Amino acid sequence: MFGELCQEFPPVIIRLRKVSSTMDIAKEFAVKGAPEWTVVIAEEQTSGRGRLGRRWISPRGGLWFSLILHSKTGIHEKLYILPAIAGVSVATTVKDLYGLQAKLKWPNDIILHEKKLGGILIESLAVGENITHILGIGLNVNIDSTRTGLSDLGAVSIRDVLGREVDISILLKGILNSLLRYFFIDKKSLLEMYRGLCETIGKRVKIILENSVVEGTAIDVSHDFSLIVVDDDGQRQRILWGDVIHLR
């Protein structure tokens, strides 16, 4: 019913062709008792989504997957740094495999050449008496962004930059290995790596919050992975979450 269940490479990988969203399918498997680190990957999503339920265009040729993390692993203590763990994992893997200098846009975007290469999404649900978190990662890999219209939305793919297609299975394996490694790295080392990859630091930014808008210069990422901004009034602000636009 749910496609091929493959255990050749740990963790369990569930490979699907076309789904509404890997996030939704991962939640179904989590409720049915899927083990820790189960991965749901699809060739195509018809209703992929990003933060705040925004539509995420997910045609064939991309890497669309979701990872199940149960509360028993201590994920609650790491939840606020999970976007950083995922971002560092993706950026370092893309560099190691293809020599591309992928960067991070706070809080959850992966960018390449100032364009959006991918994004990270985290959603939670109750499973019995425990809370399970689903980590979703979407990357534009073997997609012609001009033909699909993604370039008009400010997106780019690995194929666009390399001029050739790459093996998505190898990319997935590399990212999973990095996730497992950085999940257990000490926070200080993770923060140093994140700061080195974060393209938002030093940029003039516009940040859309729930009830206000902040404009200023992003100067750092704090110990709790919040964004530190000096606004146009010269006030130092700590931003926990928001939509960030790089102005220059």
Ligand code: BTN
Given for the second form:
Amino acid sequence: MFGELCQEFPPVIIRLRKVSSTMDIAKEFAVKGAPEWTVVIAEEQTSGRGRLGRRWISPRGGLWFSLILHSKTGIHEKLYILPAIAGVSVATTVKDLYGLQAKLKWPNDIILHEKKLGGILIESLAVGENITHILGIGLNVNIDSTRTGLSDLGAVSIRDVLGREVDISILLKGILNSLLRYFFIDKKSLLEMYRGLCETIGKRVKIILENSVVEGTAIDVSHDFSLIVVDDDGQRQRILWGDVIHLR
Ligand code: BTN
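Please supply the corresponding structure for the form predicted together with the named molecule (the preceding block corresponds to the form predicted on its own).
After this comes the whole thing, all chains and molecules, with the earlier chain placed first.
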């Protein structure tokens, strides 16, 4: 099964200098029939975007890429775990390559020393009869966060912490290999990995939902990767979607 599903691996990598957003370019390639696992990577994005319609600042020195996933990988059934697959892949690669204790803030912020190291964005589009999903990953790598103003926004880079620059191509390769590995891991093992990396569990949290705010303690991540919170009224809540702030 593995070989069959991964015929396109290692993937085609389209390297670009400066783009609006790799999400848009990946969508253009997907519409033109680019194969599964095609990667679009750019040195710089002028209109990078994040979750919840936020702007994603993407100067040179970061790893900004988008990956095309068609239905062949069985992605539809896995869509709800794709954020976890991506989060675990990035955090473990950063740890394996540089020994840095990258963690996850639910659902899929990559954090280091409680600051944002990277993020994950998933968008979908119809291509002919099929739905294609674009997985976008952004990581602050060789960026000086102080000079670029990113540290004022609560961000951190690998360079800030290591005190040196790293090879972005090696990091990309490591993440792609991890993605392939965690894509096909069983769900129970993935959940265990995710729980082990998720800093949100055990924290007091504030969660901004569409029309309300929940404050309480995050106690677990459920089998469907929802966040389980006991709110300040003692009620157990299952959060499927939202913006989490760690209070302490
Ligand atoms: C988040 O809000 O945490 C998600 C950030 C995702 C950023 C990446 S960078 C590569 C790809 N292109 C984009 O415009 N966004 C994603």
